[in-house]
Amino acid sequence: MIEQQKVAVITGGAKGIGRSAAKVFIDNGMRACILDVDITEGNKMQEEFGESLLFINADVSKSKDVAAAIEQCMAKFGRIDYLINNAGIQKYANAVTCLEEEWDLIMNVNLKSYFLCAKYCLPHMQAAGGGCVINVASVQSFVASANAVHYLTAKAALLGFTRSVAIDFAPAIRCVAVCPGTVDTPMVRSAWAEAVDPSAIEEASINMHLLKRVAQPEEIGELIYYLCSPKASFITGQAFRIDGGLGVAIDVSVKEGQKKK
């Protein structure tokens, strides 16, 4: 067991956001236990990282999955100090269109997996003293795009799931949303890729953006451990928009259209 260092469980870090936060924390002298279905990807970093890193293959939006996880995570290191939920995946249909199934897939794994985790980490990280909750939600938790109504959804409520957590943990335990704009992530690239223009999609959104360009998953994970340090320990409860200024152009066209009218 090791016991020296903060730990960090991260979901949906074998790739893109996720991996590029446990990256930031090894870098910075903690250790990062990452949960993830990929056991391809999840087993490089295994590799890459050594000691510093545990990889467990898990279905986050499955209980039984995160409970076995984190006895994994505890009997490894010992403490638990900081949960980035991170886990997602995107599809897109309206109300109509839209399945059951789909509906269910995405509120499991972009909503449940993060009540989940908190719910088998908290403890542990209470136990260590305290620490912080950051739930990677997006900048669709407060703008809206065309058919997306599950992943939409899904994303707003995270910033409710957020403030209560902050409410009812403080003051040991901070929790905080992160809200990404276009993130050059693998899920992404695969988003891109459904659509009957590819092309065409990736330079709308690079454009929706006032910075002209979409994010990196290093600019994420950045401020996901900035938020988790000392240096922001008198936030939470909050939710950051780190989008480009994709939601202030949304919010610009739609002035500039309204003064047409």
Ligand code: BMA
Given for the second form:
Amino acid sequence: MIEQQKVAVITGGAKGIGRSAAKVFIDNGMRACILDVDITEGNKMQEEFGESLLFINADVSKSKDVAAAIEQCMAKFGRIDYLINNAGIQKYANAVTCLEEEWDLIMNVNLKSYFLCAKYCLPHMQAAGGGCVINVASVQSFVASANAVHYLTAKAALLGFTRSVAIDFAPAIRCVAVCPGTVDTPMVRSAWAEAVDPSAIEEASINMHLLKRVAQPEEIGELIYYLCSPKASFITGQAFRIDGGLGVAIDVSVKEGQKKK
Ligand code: BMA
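Can I have the other form now, the form predicted in complex with the named molecule, not the form predicted on its own?
Every chain and every other molecule in the complex is listed next, the one we just looked at coming first.
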């Protein structure tokens, strides 16, 4: 029965990490309701996954859009079990060069939308008997890259937001932050495209991970699914880094301590 299938609401679900999370939930017999501003990619997802998926064109930084989208999701699927807060934009600026509009944009999409979606989804998740909220944050919730004042601030704040939801909605609802390193997504590609030498940034990004590569979105989608599943039933309030070892080394290029032959 359709009503019994669990439903995941996924923001930024048409591309990158959100898209692969939607695919894992559907592959495991669940339904995905994806909210995204990208109509072209959203429609493609709708075509690919048919009745298992509902694409809603919504700007999740606006409460009117979120309220309407969640109502539409409930009308179609009748329940919400998981919320995957994932929508994100990345731009480069420091505390002086950052335009006020850009600060607001990043805060609204990368932080406020997480609150708005929680606000509208949590009552339905409680009504469904419980569930899990995943906040896609970043390795940059812990370590900093240059020129990312707005992005870094939002990603760090998500750890507090995760703990807050975990405390206030336990025990029925768990809340976990997922903190990826560099992932090959349209968001990261478009941020790189703004650099003077995008291929140099790509190479540097590969090298800063101990595993000497960037992640594929599917690797993050699998962790999100696992954390929502009953296998992760004792995990809440925590942040999980999935970052190929980024930040483990003081400097990946320095081999201090290697002995002479
Ligand atoms: C991610 C994005 C990537 C970046 C990575 C590691 O959140 O910002 O562009 O490469 O963190 O800094």
